[in-house]
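Just one chain is shown here, as structure tokens, and it is the form predicted on its own.
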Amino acid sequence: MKLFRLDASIRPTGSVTRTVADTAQDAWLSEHPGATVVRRDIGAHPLLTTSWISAFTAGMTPADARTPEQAEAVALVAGLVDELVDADAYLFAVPLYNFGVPQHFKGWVDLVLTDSRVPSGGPSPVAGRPAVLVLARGGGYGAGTPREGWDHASPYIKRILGDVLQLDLHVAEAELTLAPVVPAMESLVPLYEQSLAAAHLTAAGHGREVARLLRGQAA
């Protein structure tokens, strides 16, 4: 069994998405001891922002006429999609930045979607495979909150992973993650702690469920 994990947090330590994803990964490995975990950390090692332009234009350029940058971008895309196709299950850990999708995660998505194996509107090469998505938001964006509707990342990420890549998506979410470090949010710390505990509990359950789904498919 092989688990592909992608981290998008720019924080090497203190990241909520990373710690909650660790919980999901540990739960998955408890069901598949000794299984392989392939990691891509685009938070620590972002993909070049120019790679998508080169990959996109390469798709409209004959192979023998491509620039070195285009050829390199095509090879990069092939590697990114190979990581997905070669995995049995998936773990994505993505925070909310400035009310939107982290630009390096969006860059990864844009690159993956240039590959001919991931046709727009067509069947995905990873359709139906189980995945855990860990989301974290610094504030509160639920119904009735002052910033209801300001989370422009979560719906997009769920659409890309669940509808475009057609993964069987299981989501764990934590909110108010800035409460411990922002003085104005001090009164929200108890709610943050509840949200974080619930996210870890949900992530552990999802990790085990995804692992058991795979066991059932292999039986």
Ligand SMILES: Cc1cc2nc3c(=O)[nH]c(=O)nc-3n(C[C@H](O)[C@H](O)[C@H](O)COP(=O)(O)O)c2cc1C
Second form
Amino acid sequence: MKLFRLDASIRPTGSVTRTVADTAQDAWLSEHPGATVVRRDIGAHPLLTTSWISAFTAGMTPADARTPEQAEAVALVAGLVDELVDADAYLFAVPLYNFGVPQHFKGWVDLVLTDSRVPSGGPSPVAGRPAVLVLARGGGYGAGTPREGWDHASPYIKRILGDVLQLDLHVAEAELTLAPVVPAMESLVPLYEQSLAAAHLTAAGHGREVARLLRGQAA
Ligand SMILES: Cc1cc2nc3c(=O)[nH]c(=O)nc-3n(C[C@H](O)[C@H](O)[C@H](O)COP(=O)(O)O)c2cc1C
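So the form predicted on its own is up there; where is the form predicted together with this ligand?
Let's see the whole complex now, leading with the same chain.
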């Protein structure tokens, strides 16, 4: 039994997505003790942005005519997609940056989608497999808030993981995470604390649920 975990926060410590993802992972492991967790930390070890250009152009270049950069990028992509295909379940932890998706998460998606095994409009090799998605954002973007509609990350990430990769997606999200450190948001600290507690609770439930779904498939 294998869990693939991807972290995109650039913060090695103090990261909300990482701690909420830890909760989901612990819950999953409590149901599958001894299982393997394969980690790809694109926050700590971002993929080179030039790799995508090389991987994309390699697709239009005969294998024996590829540059060393193209060959290297194709091998990188093969490894990224192998990690995905080899897993039974998934855990993604992705923050909101500058009202959008972290560039290194977008880079990972762009690379993965250059592989012919993952056609962006066709059947996915990981279709139907269970996944937990942990999201965190510093502000609040709910209905009726001044910045409703400004979170351009969550819809994109859900579209890619849920509709393009066709994973069975279970989402846990925390917001207002900047409230404890931004003086102007001080009055929002209680709401942040509620949101964080709910995210951990939801993540634990999703971790167990994903593990249970897998056991059901194995039965
Ligand atoms: C470079 C950067 C840009 C950010 N941009 C936004 C933003 O546009 N909107 C927002 O609500 N929060 C923003 N934040 C706050 C993060 O979404 C928030 O701190 C979140 O908890 C980050 O995830 P992490 O705790 O796992 O590191 C930004 C944080 C950083 C470091």
